[in-house]
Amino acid sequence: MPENIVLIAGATGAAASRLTEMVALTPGWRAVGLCRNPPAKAPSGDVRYIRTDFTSLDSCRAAVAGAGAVTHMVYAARAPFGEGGVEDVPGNVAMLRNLLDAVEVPSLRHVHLLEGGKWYGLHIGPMRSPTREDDPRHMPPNFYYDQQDLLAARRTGKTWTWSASRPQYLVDVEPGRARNLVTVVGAYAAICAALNAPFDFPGKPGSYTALTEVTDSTVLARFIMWCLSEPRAADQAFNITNGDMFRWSRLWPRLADYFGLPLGVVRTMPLDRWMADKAPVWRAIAERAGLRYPDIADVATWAYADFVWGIDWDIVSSMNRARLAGFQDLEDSEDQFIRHLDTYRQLKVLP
């Protein structure tokens, strides 16, 4: 029997898929995973999934009965939600109640809360910069302030700790997820090319000059895999990023060299809209190409494309907590994006 049984919910998304490998090929643990459309695969390792309702307290409680004795849960699951704007307080928390409710066993020894720029109201306005854990809140609502309050109560008298993780915007090789700017950016590029079009920014020319900065997503399941057994991390919230920060204005010259196209302007274009009539156009890239992926709503989300390009302030995250307590992991954001879209390249996902 594995010494640590880690609990896994939303174990199919962004956020916990890396993490799930991680756990699974980690000597003396084994990751039990829950979703709602568990994979009919499951990577390599010590894994299993669980077919969970967590809008469900039954189905909650029947998921848990069969992970075994759990030593850690990982909550990184999320109500459906459309880009920006205010996401469904109850039925997030009613998710994760349900799901401590089921959880809280002998053997639990840590909760680990995913939750996310929003924290610091990204999605309303300019902001702090650079953030820090401990920042005003905003004015509600904001599911992640009702989340940790009901962790950290839970947390009074019980033997168990808690920790959260507040990463950027997720950027990861992971074949099918539209929503993630590497393919984004790859997507546009081959239908720039393909129309003889100019390598235009086309979000807003604040956001082609901010600072802005992304978390790998396996830079953020070394963290969580870190929060999970290392004392200096109980019962605190913590940024995590991959510990840089760029322009676009600087890594989109970058890339327009590496697609080999012309370098355009700031042209302010919502992609939502302008790519509506662009799918005939990926579909014969795919086709040409021998692409996996001819429908182009499987290789990029142009809404969050537009709710990404769209922030015309600075976003900075300060790392001073989580390096101040051990955690010291770095990434190169631009050189990231260049591997990442080689990978997907090799995958044949991109041209």
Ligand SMILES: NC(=O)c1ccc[n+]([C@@H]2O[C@H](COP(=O)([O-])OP(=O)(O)OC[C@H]3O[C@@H](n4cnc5c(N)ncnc54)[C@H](OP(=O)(O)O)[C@@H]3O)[C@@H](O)[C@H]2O)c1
Contents of the next structure:
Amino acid sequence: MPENIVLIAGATGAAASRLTEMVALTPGWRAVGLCRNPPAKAPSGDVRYIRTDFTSLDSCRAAVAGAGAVTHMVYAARAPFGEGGVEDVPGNVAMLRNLLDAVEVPSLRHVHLLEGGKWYGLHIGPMRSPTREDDPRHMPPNFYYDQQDLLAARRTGKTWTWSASRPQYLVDVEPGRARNLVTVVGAYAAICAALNAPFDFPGKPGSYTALTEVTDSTVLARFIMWCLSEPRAADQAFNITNGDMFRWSRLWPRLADYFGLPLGVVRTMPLDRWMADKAPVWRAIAERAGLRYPDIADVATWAYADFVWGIDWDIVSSMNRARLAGFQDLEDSEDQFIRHLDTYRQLKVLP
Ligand SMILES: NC(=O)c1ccc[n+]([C@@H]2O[C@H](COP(=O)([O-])OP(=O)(O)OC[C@H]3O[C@@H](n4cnc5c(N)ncnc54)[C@H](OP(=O)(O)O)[C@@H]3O)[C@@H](O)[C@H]2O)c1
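Which structure goes with the form predicted together with this ligand, now that we have seen the form predicted on its own?
So here's everything in the complex, that chain up top.
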């Protein structure tokens, strides 16, 4: 039996897929992934999946009973939501509460909660930047506040500790996950090329020039692993990004060069609307290039890009707390974006 058994709630999602792989491949650790639709093929290493519905306490109890002596839990699920809107507080809190009710076993040492930049109200309007973990909360609703308060209250008087991470937009190489800036940019560029259109930046002018940042899913996975076993991470929340920042106004010309497209202008075009008639264009591109996903819906969630590029204020997180506690990872977000595009091309997701 491994020394550490990590229950990962939402193991197949954007925030936790890389973590599940990383835990499974770490000697002495086992990942137990919980979700409603376990993958047909499990990643390599010590991992198993248990089909669970977090809206049901009985289902959560059955999952924990089947997981062995759970030492850690990572909660990375979310109730259904729409881009940029108010997310469901009662639904999200009930799901976490069901799992906490089920998981408070004597072997439990740590619970980690996924939060995000919306903690600071990035979806509402300009916020303080760089954001710091103790900045004042915005006016509710915000399900992260209720979830973190629930977790902190549950920890009182217990031997286990908690931590929380606040990543920004996640970037990753994950074929089939369309809510992803890398494939959105790649598909948009391919459509520009097919239609002889310039490579216009389709977001708001302020979004082109504002400072922004992303969190690579592998950085996030390493960070959560660190939280699970680092005493200095106990009982607090942390911003977690790649550790740098960028402006689309720097990256976009580099992307135009990369795709061999003429650089256009900032031309605000809500992509959900402007791409609505482009599915046949993508299908033709995919057929010509022998791509894996002929349906554009499997490659680009345009509404997600509209949300990201509709934000025309700085998004910068202070990484001081994590760095001063000892987490020092750094990725170059611009270089990494290009590397991820290369990988998607090799994987025949992008032309
Ligand atoms: N994605 C981002 O860019 C990003 C950025 C910052 C923060 N975050 C935060 O990270 C957290 C996770 O988000 P995500 O983007 O990873 O979500 P996601 O990709 O939609 O994944 C959600 C996961 O939860 C599972 N799930 C959802 N409802 C469930 C239920 N009722 N019972 C069991 N499993 C359920 C899903 O699997 P099944 O559908 O198979 O059940 C999936 O594994 C959220 O708090 C989010 O705000 C995300």
